[in-house]
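Here you get one chain, nothing else, as structure tokens; it is the form predicted alone.
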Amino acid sequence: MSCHKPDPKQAGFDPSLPSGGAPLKTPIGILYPPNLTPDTQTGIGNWSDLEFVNAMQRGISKSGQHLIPAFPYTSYAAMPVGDVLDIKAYLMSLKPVTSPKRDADIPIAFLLRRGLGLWKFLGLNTTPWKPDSSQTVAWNRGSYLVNGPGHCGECHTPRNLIMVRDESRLFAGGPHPEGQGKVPGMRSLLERSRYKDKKDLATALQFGEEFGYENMASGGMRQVQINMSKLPQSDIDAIAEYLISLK
């Protein structure tokens, strides 16, 4: 919903539905995330399971084009296919909304999409997420949520010159993807006195600046924090347990 919300300048759209259209600023130009409601003409109403999985985990559109990785299929690739299809099942249950696609404002977009095949060879890791048997059940749940559906590393990990994530500095922070400011690192959160303990971090993720946690709303994090607050308490605690383990 954070990315696929309707454009607030366009009247008549339900803000609770992912009908798309709100501008998303990126280093390569402005994108307009598409309609994810089950409308058959402008949404995903006639997408097959295979087409949906290909988009979510391989960055391939229904028409066979390479999708720009501002859509974080590089993280969703780690998810089990069953979880991806659960997302599709939920989206298909929503009210259909007619919201025509808007082309991205990107210079030489055609050439960019052609070059994405090479980019994927370098930057798309399709290895499924696997639990770590040496860690707790909660830690593994947190690891999955952060590295898969939560796609936290997409913003909190620096990138190289061709915008491939630098996995050697995973969650070390880096330039903000919209071009202004920096995204903070998520390592050594206790050692840097950002939080007192796991419970303190979980409270920050759940309540954010309402409970006095500074900078939890900066750089677009407000909507992320609001989304996380809707998770079951066990998932919030699991995310906190995983994050505080990152040194």
Contents of the next structure:
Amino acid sequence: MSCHKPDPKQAGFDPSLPSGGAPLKTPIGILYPPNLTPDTQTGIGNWSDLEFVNAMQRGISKSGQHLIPAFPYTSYAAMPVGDVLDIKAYLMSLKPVTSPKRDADIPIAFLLRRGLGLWKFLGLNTTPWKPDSSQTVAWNRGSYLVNGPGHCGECHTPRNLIMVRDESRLFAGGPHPEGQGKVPGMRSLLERSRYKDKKDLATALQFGEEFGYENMASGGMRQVQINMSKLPQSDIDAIAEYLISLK
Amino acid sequence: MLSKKLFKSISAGALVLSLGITLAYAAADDVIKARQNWMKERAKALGPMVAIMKGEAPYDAAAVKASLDAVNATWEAVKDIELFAPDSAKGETVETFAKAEIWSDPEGFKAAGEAMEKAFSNLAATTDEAGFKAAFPAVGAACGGCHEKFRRPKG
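Next, give the form predicted in complex with the partner chain, keeping in mind that what was shown is the form predicted alone.
Full assembly next; the chain just shown is listed first.
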């Protein structure tokens, strides 16, 4: 939920609710993430399960508009539908918040939205995530969390010129999607002596800079790390197991 | 304490500007190098405490004290440098990862520095393992809290 933070300028906002609005700067302009609370006017209160799954996995909003790929549907595409509906159930249990919708501040926004069908055709890999039976159960769990709901690749995989993730360079790091500096790669973390072993990496994911690890806070990583720290230990270990296998 | 010096530097920056463009730029590079080096040295000085937190070394009150003294020494070493002077927002040959928000939100930046100072003094007041392990994460969270808002990632 790290991206759907409310805009602090909104009256009476509660930062713990994903009511959207806080601007996300991207190389193509400013986007305003949607309100994900169950408000019937400005949120997802009236969305059916099908509409929700369409938006989360295929980037098509309730009104049939194409969403821009900065909304991480490219990651949710990999999740089983059941898990996407669990997310919806969770969101529907939140307190509804009314927040004004804003269109993206992109001069060519309209054009882009119309052209997005093509954009997605070129760039979106909708193959659902599949387990690899040659790997351990933990590795598969880690691979699922990192490639699906964790949407780690949204920042750690570089994007090509049309803002679509360059899957041939999966997790190779690169320019930050909001244009703030560079995101480190997640390949060969042990070989590059970033971490001593799997346990060291798991501790880093769980506690981040609180335990003196470096490069765990800037460019949005701190919120991701705080979210990750709330996962069960077995999931954190699984993410570490998967990450150290990336060469 | 250091951060008083640190934040005084923000207003003192105007002085540096009057020295002229060339000099100011050279000075900017030096200031950036000094603060990056200070951050690195301080992270190194924290090492023995970090090892205890990670369970790589047993708790040892003397080692904690020595580590805190080493942190203090890194502060002493830079106390006469204006580490975040406004004209050091950009270097000539040195790349800085300091974000513009340091200068557009001086109150927020100051608060981030004060949070760190407070966390360090709480940590220095601990006398046993449980106290130390409960107090250290606030120091790290203060590092992370400032980096989250005021530093660009290096890649």
